[in-house]
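Presented as structure tokens, the chain that follows is alone, the form predicted on its own.
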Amino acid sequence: MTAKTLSNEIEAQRRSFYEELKPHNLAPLWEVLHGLVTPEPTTPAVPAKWAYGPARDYLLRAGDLITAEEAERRVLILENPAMPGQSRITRTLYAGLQLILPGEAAPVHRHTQSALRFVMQGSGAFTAVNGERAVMQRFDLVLTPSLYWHDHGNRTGEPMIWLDGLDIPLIQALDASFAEGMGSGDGANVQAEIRPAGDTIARYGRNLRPVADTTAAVTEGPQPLFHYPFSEWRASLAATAAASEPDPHFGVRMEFINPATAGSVMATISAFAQLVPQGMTTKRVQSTDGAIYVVCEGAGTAWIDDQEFALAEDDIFVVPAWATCRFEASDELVLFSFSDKAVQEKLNLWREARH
């Protein structure tokens, strides 16, 4: 018997053995180990960009076809091209563009999933969180943390559109989803106002917080601040840029924080503001958190792995986990981004490489 014949016979015996294991719900690890424990991170997600204008037009068409009441949340999902039908933009994060038309209300509910809203278009509609309204302006960041009651309403004369970012795929992977509505009948669509708009910003948003167990400490839960106005975070970014040398890898990058903990804005999601000065090209960076970006101001180019993306205002793009990324700013480039860095850090998994 030749060595080749012996090899073929052994291989046939192994395949027969593997088939015998299947009815017993057993499988050989050695056949799949190389794909389970990899030398570096791997992801099915790919770099991609969505131009806001065409996406907005489709969303407005959706507004003619389905009501906010019918849809509960009228959203077009930003699907990663490599993961169609999975309702995710990275392995752990969901992103979508939500529309609320004049006079509409998206009903009150809450869920295990943590969510952020980043306003793309319109001014004056609100998101209410646990009885307080955030009156939203373009590029404001509004949070609806896990199991906080929230609803949306638009009493203005123009459509409001925002980017939703949620940890839906992560919660789905953990089999930990719970969701409920506040009730039916009158008042089910809009929460009663317990505190005036801007109350939590006054109490928690100016490097102050009420002393615990006093009458001023009215906010319950670990997430006291949920509204980060663009007017404030843009001014902080500009002042920091004016007083600092740009970092070669980021320009100026700042993180939105939870003032109660000085940690990430939510337990599973981190959010960032970034300014790349005009004419600067950043050095390459890669990290284990997949990130979703919005171009708030300026223009330039992003190189994600070996792909080049021209960037214009309101573009949305995704940088998958462990992809290399660098930016060139033809005009001063202001970016908002969010990622799953928060949960990775809690699990001691997050890693970054600067080149």
Contents of the next structure:
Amino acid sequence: MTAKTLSNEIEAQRRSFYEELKPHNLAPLWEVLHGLVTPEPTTPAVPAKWAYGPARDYLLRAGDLITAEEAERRVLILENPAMPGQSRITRTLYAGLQLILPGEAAPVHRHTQSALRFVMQGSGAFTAVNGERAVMQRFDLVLTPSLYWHDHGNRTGEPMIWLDGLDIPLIQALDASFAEGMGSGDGANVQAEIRPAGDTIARYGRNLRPVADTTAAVTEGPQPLFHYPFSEWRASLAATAAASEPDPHFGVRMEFINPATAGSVMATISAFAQLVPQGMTTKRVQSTDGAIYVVCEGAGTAWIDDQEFALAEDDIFVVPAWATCRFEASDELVLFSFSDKAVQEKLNLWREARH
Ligand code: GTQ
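Show the form predicted in complex with ligand GTQ, please, because up to now only the form predicted on its own has appeared in this conversation.
Below, the chain from earlier opens the complete complex, with every other chain and molecule after it.
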């Protein structure tokens, strides 16, 4: 018997052994081990970009077909091209574009999933969070942390569109979804307003907080602040850029924080603002948190692994986990991004490589 027939025979025996195992819900680790425990992160997600204009046009068409109330949330999901049908843009994160037309309301509900909204278009519609409205302007960041009640309404004359970012796939992996008020159809569309718009920014958004156990200390959970206006974060980014040398890997990169902890904005999601000065090319960075970016201002190029993406205002793009990424700014780039860094840090998993 040749070595070749011997190995064929052994291989055949192994295959038939594996078949025999199947009905017993047993499987051989050695056939899959190297795909499970990899020397470096691997991800099914691929880099991708959505130009805003065409996505917005499809979303407006959805507006002719279904009301916000019927849909509960009228959203077109941004699906990673390598994971169609999975409602995810990275392995752990979901992103979608939500439309609220003039006069519409998206009913009040709450869920264990954490959510952020980043306004792409429109001015003056609101997201109400725990009884207070955040009146939204372009590029404002609005949070609805886990289990905070929220609804959306538009009493302006213009369509309002924002990017939703949620940890839906992460919560799904943990099988930890709870939700209330979903599709209740009881007409409870809008929360009673218990504090005027802007109230929590005054209390928690200006480097002050009410002293604990005093009447002004409104404690509604682990994150008191839920509205980060563009006017404020843009000014902070500009002043910081004017006062510091750009970092070779990032330009100027700042993180939105929970003022109660100085930690990430939510338990599972981190959010960032970044400015790459005109003419700068950043050095390559890899990190374990796959991220979703919005180009708020400027133009340039992103190189993500081996792919090149031309960047223009309002583009949305995804950088998968551990992809190498660098930017070139032909015009000063202002970027917003969010990722699952927050949860990775809690698990002592987050890593970065600066090349
Ligand atoms: O606005 O509450 O895009 O619950 C997906 C799920 C938005 C929301 C989404 C949601 C919401």
